[in-house]
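Presented as structure tokens, the chain that follows is alone, the form predicted alone.
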Amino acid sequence: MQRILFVCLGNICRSPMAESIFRDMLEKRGLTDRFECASAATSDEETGNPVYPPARARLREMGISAGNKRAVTMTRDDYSRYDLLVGMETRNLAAMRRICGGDPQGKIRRLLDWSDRPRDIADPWYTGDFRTASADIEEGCEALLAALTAGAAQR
């Protein structure tokens, strides 16, 4: 089973959206037995808080539930617990490497690095644009899942 941790600054917008979108993709494709996913924050500012209401509303518009997700903070142990640690933007990657004490196995990556247009996903907490953030996250999740399932097919 492949274990993936989606990470952003607070774990109330982008990373829980990525977790929910990716999980929905897995369910629709019958792949839930092959992957496990979760999400976390690089800061502890929002620990314990639910998914931010506009992010939850955007997911609902997409027909996806965020469940009872509450923000958690990434730990050094997550590096050994997960196969991939997927950040939403370059700043997340730097914080993730700091938390993990580096990235000797090359597990820390940016979500849209799997897409045809690698880039950061802007934080909708600041931009207010949850539609663009969700579209970017969906693009990244599709590309990530395609890469992971293609890799499994080649083995």
Ligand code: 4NP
The other form holds:
Amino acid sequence: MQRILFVCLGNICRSPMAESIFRDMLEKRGLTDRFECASAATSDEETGNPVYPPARARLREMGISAGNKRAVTMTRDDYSRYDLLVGMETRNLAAMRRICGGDPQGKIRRLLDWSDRPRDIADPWYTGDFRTASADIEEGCEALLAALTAGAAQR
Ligand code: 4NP
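What I would like now is the form predicted in complex with this ligand, since the data block earlier showed the form predicted alone; can you produce it?
Every component of the complex follows; first up is the chain already shown.
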């Protein structure tokens, strides 16, 4: 079982979308027994709040439920609890390293670094562009899952 934590600034837009999109991929491919995922924020701005309505609506358009997810802030303990901590943009990674007191095991990564076109995922909270965010997240989740399931050594 591999445990993955998706992380963004507020945990109401990008990382809950990543969690829901990745879980949907696992369900559709019969991989739910091999991976577990969750999401969290680097800030406490939105703690306890539900997924932002435009993010929820975009997921719904994709046929994916955001469930009853509420925002949580990541903690230092998450570093040992998860195998990968996946941020949406470079700025998230710096905050994640600060919260975790560094990254001695190289677990803190950026989602689109698994894609053919490494880049940040712009924050739709500021851009208003939930379609681009969801497409970028989908691309990253596909690339991440492909990397994690590649090769013969599947557990
Ligand atoms: P997210 O977007 O990091 O993709 O969840 C944000 C949502 C809320 C805030 C910042 C980013 N905020 O500062 O309240």
